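Just the one chain here, the form predicted alone, laid out as structure tokens.
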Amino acid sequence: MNYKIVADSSADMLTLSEIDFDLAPLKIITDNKEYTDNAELNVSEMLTDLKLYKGKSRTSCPSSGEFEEAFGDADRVFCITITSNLSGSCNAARVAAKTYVEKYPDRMVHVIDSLSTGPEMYIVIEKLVELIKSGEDFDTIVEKITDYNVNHTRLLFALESMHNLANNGRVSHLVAKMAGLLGIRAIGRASDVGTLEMICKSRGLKNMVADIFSNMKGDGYKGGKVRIHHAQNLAAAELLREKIAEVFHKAEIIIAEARGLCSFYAEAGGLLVGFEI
């Protein structure tokens, strides 16, 4: 049987060596310049530009062709996008996936809504992966990769800026007024309906740390795996793992660079965790 994983970029996730795979990339959008979130893309250089341009600026979703193209000719897929109470993402996908399965069939589609972004949906990848390769039937597949989505991984997240978020509905520019003034980061959740959630604020990178940890144990963190996707604060993330690392020794914790659609939306400074519970 062949099988495949298909997410859309907000996963930060550009190549899987155990599966096939493939990226439906989001895009963002500004008056003078369109960047693809893709393998091309120089995250870096976006930032400096979107640092530096005074205009308004937007992200735009795969369409329902793009996923159905990335879908290629498996038998068996699985897809997985940002949560869709922040985008269309998972809508298209949907549609794409409907469109597939009446086009052939034998093949199956099943598709994942995070209810998340970044590191989380990265940690649900993973779990997939080990799935398939045990070499269980689609549908059991199916059951235990939505129960390890739903009740088993989660995501913190803190900002030294919510300008993005606010500019494009995502929190309130009440909200993100919190962020970014006198040394002040938010912290947030995505929430179990996949809305952001602010928690609390932290002053100075020593707090922020401790603010993260604390909630980590807080929702159920008991020693799984961490993922730590940063925005150019690649300083925060190394003290967030020496901090989870003082605690529960064994944790397998990576540190990555966050892609195109997640530094847009935690910008310069931003750091997400996504975690196993």
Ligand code: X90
Contents of the next structure:
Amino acid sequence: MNYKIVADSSADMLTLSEIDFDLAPLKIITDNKEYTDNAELNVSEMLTDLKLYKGKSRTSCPSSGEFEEAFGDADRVFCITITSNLSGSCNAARVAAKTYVEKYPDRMVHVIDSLSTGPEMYIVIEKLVELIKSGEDFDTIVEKITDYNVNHTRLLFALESMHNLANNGRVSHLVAKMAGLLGIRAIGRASDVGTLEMICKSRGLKNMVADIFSNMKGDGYKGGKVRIHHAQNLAAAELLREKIAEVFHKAEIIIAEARGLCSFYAEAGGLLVGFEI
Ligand code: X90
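Provide the structure of the form predicted together with heptadecanoic acid (X90), given the form predicted alone shown above.
Then the entire complex follows, led off by the chain already shown.
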């Protein structure tokens, strides 16, 4: 049985060892350029371009055709997308799944609405690899990954600006104002239904790190896996890692750069923190 994992590019994952993997890219679009969020995208160049660009910018999700192409010829596909509450990606993946199994009735596709994005999706994919490798049958994997995604992983974020989120109707302008003031960061989480839920504002790097860490513990973090994805803010990511490691010595904490879609919305300075509970 050949297994494949497909994720849209908001998972910030480019390659995967052990299980066949492909990404379906979202796009970042301005009046004069289109950035495809795949392995070839130079994220820091894109952010520099966008800083200078004064016009409108938006994003678009992969089409169902792009998802279908990513499924390739796999017998069993697990496909994970950014929250269906903020993007059409999950819907496109579901349409692709339906067409795929209609064409090839002996193949199976399971679409996972992550209700989140970025590093939380990444952690869910790593769990999928574990489950597939352990040789569980398809239905058992579906059951276990659903439980893991819904009950055992969370996402917190800290944003210096919510300009792009507000301009694209993903949060209200009122909420975005919270992150608009110099030196203030908006701390929030992916809610149970996959929307942005604001928690507090914090001033200064140290307070921001302390606020994220206390919310991690409040959400049930007990020393499991953590992934910190940052948009040009390695310093903040490292400070948070130190803070977590002071208390949870054995925690596996990995820092990585956010790719195109997450960097566009989290904007320079933003942090996304996916963790196990
Ligand atoms: O379909 C599209 O064009 C994509 C739209 C995506 C909109 C939201 C992206 C958010 C990325 C910002 C902070 C984390 C939010 C967590 C929400 C559940 C990152």
